[in-house]
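Next up: just one chain, as structure tokens, the form predicted alone.
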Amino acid sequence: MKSIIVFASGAGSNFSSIIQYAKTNNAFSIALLVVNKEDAPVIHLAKEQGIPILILNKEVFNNTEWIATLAAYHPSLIVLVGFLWKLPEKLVTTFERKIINIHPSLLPKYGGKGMYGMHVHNAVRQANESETGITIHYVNEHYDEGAIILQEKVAIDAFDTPLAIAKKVQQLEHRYLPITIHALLK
């Protein structure tokens, strides 16, 4: 069975949807969770599932010796779900076209440094967009500029708040990220 490594920083709702999909479909295994916050709620989910965890502080992350640890797991794919640090070039080149990210907008709109989570949804609302969505893309050396794998759209109503937009986008994330992972692993 093919395995993936997941990088996360936050609550872990996308991580949870990946876990459930993998279990239900016997599609792939999650070999490791990599986090950059010792108190990230996503850690609890990994512990519940018996998934090993690697916690990286900034100093260790910048050192890049930890990349050998990832390589030892022989992942078929590395999946970023709300991981906010820019990946070291060494990681990107070591796992070229094996790292994907999910972004909460229709890139290239609302991408780049500092554009994540509610920052994106607030910008979408302020621009009075009629639609938004998700982009799943390969990771390269620049924020949100890798080749696009999948985009899915959702309509925005005039009365939708940024929080309502976030919920619509999150539904797309939970639906499409696991099946895209599975498709890429086939």
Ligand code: GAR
Second form
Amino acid sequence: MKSIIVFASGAGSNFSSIIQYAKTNNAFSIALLVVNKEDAPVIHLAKEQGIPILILNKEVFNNTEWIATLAAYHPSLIVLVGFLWKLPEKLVTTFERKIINIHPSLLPKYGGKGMYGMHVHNAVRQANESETGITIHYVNEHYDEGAIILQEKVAIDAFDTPLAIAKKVQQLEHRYLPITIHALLK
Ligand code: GAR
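Show the form predicted together with the named molecule, please, the one above being the form predicted alone.
What follows is the whole complex; the chain from before opens it.
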């Protein structure tokens, strides 16, 4: 069975939906969770599932020896879900076309440094957009600029708060990210 490595640092709702999908469909295994915060809630999910965890602080992250640890798992895909540090070039070149990211907007709109989580949805609301969505894309050495694999849209109603927009976007993420991973592994 093919395996993936997931990078995350937040609540882990996408990690959870990936785990559920992989189990239900016997689709792929999750070899490792990589996190950059010792207290990230997503760690508990990995522990519950018996998934190995690699915690990186800035010092370890900048000394790229840990990339060999990843390679030893022979992942078919590396999936970033809310991992906000810019990846070292060595990682991107070692796993060329094998790293994907999910972004909570319709890139190139609302992408780039500092555009993550609620910052994105606040900006979308302020701009009075009539729609938003998700982008799943390959990762290259520039923030949010790799080739786009999939975009899905959702309408924004006049009365939607940034939080309501976030919920709509999250629903798209949970629905489309696992099936996109599965499709890329086939
Ligand atoms: C997701 O909404 C993802 O799109 C976003 O972080 C969230 C992680 O949520 N990523 C970015 O904003 C990247 N720029 P989760 O921890 O609940 O999966």
